[in-house]
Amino acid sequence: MLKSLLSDDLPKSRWLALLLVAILIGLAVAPFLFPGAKSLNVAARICVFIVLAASFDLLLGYTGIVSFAHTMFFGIGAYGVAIALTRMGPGWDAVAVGVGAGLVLAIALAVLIGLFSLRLRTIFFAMITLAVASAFAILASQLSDLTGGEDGLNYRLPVALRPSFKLFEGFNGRLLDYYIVFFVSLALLLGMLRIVNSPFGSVLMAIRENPFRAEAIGYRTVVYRTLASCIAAAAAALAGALLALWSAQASPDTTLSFDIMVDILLMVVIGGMGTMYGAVVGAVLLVLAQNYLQALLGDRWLLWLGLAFILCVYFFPTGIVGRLRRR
């Protein structure tokens, strides 16, 4: 059953298996094991960024697509929920409309970018996605009537997700919100694990290794790359929607910033490209470092984080997961 759940992609390392189990259990019991608003917020952000990093790894690690527009899809999902809750009120119908609209827009943009740009060489495609993402971030900042401008949007969540709502003794709406984020993130991760271990995923890896050979044996590489982009965009939009449901606010800095793009790239590289487990490990390490390393090391925490990243790349060129699997 475990093999089926993990799509026959077992950790293949005792230490990696123990690490993944520890992460799963830690996130599952985080509200009770680590009480406090900050700890709960960190755990929720880890769940969201696991999905975001895994969806980016689907592009970079499995398909060989270098895209800088991934945070744009993340922001679309977040703003979809935020705008719907702001305009329609704090109801589940608004959440459904926001998630649906965000998914439709993200997939439509992924199709347009893919069909018009994926025929180009890698560097030119990367530059086009960077330009599109930058334009979208500027647009979000300028359309203040719709997006709240630089300040973003603050809105009320559905009643069942508010801290004042009591489902039963010791379990309030905030905990319900967290477990929605946790279980949806887990389902999305397992879904992407299924995709990359399917025949479709095998074609993506063949395209990554040699697109000309894949084209020669009958696979339309542009179509497969566009489909991969759509799947990754949808997953990123859903991650953005989860963040919006958790934080009750959406702004360019928290959803569309290029710093987030750098963060998810670091997560994928540190954890290990071409493996969904690498996205999990990388997201956990980086989110923890961002939230706790700064408190421990003060203003120089970025220097130490940079040194740690250099050492990680030097000693683990295939990422932490790749090194553990080789052992």
Second form
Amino acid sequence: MLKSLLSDDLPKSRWLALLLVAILIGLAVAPFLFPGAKSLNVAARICVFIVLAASFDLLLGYTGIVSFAHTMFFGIGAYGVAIALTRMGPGWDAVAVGVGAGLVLAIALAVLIGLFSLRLRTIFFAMITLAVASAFAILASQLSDLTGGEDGLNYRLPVALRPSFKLFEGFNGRLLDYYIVFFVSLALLLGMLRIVNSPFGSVLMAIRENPFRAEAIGYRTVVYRTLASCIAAAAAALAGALLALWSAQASPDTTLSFDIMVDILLMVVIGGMGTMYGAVVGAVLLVLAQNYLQALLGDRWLLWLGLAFILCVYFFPTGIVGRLRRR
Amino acid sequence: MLETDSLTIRFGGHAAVDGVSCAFKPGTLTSIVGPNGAGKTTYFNLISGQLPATSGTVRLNGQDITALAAPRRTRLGLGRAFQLTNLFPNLSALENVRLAVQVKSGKALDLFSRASTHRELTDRAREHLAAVSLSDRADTVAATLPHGDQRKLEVAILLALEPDIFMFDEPTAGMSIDDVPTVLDIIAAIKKRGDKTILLVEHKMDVVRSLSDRIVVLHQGKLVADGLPAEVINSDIVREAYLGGAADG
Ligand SMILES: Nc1ncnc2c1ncn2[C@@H]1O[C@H](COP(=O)(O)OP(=O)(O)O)[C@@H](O)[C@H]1O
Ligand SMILES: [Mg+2]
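Alt. form predicted together with the partner chain, vs. the form predicted alone above:
Okay, now the whole complex, with that chain kicking things off.
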């Protein structure tokens, strides 16, 4: 049962298993264990970034695709929901339209980028994704009628997700919103775990290991790479939609910026590339560090964080998960 | 039937394979010999689609496949083992072979089932590993296998493709004396089935003599001799080609 839920991809390390269980329980009971708006916000962001980092790892760690356009798909998902809620008013129909439109646009763009450029060498492909993502970010800030420009959009959530809404005593709309984010994120993570452990996932790893040989034994790598890009883009867009549904705002800074791209790259590398659990651990660590390290270490926190990353990558080149699994 | 017609590839001005016309019948084993640099590996690359021909054609059962990409040719029945070992380094030996089995199964686009539940693929992969006597190394990561075992794994991957045409590029090169018979026995067993086409590049002349139905000699990209083993091995042109080229025969 558990084996099937985790798609045979067990943690294979007692410490990693403990860590994952702690993260799962921590996030599941976060609203009660750590009351307060800030900690709930951190917990929700952890959920969203787990999905975002895991979907990026599906590209980078599993398929060996280096893409800098991942935040673009995240932004598309977030803006889809934000624009729909702004235009159509705070209803569930708007949420559905926003999520649907975001998904369609994200997947369409992923197919286009994939078919046009996945035949290129890794470095050229990375450059193209960088160019497309930059162009998209500029476009988003220029189309200010639609996107609210640099300021972004602030909009009202459906009634059921507002603090004033009471589902029952002690369970308001914010909690409902949090648990939507939590369960959808969990489902997306388990879904991606299944995909990387499927026959299709095994081809992705073959392509990462030796694309030349993968072609020679009969796999058309461009098809598999494009499909992997679409899946990752769709998951990133859904993560963006969750963030928009949680934070009631979408702006270039919070969804499209290159800083986020660097963050998810670090999450994947620090957690351990090529394992979904690495993305989980990396996302938890980084979001916690971003939110609490400043209070702990003062103004130079970024410096300390940078130093910690360098040491981490130097001593654990296979990431935290790789290190835990080795013993 | 596999045929090449005036098959040519130029790198800059240099023709590495130069107008080679040759046909290979099912049920026969043809050895392709020639000194190092003669163009044997390049000829294989043109047939299996790793390199695009400058001119000439490759036909498989009458169909012109010159313009097809390598994966298509493989799925049409062309199987290739590489001279330089060319594996999936961080995957287990079993997974290397299972991936090759999976190609024909039609399961490769299945995103939602666990790969481990497709027992029939894993079982077949284990059989191919057993055929090259690597059963006890199934879970070893390919990159950490000794060289001889990597060569055998290379052959197991080719077997797992279950092709109609087997192309072996120096399959025993660098192998220990103990491992060589394993691979030669496999080639002999494929030949015995009678319906497969086998192309073999091999330097060990005793091996070539005993296994081949026919020998083709390449020299500086050109086909210079083609005939029964006894005729070709003793011909002047082969002596000249080998003595003129590298003395590694
Ligand atoms: N990709 C390539 N680019 C340039 N020259 C090549 C390439 N591949 C092979 N050659 C040249 O083609 C000739 C034939 O090489 P090869 O087919 O490997 O010989 P063989 O397998 O008979 O030893 C050599 O001179 C080699 O340098
Ligand atoms: Mg060669």
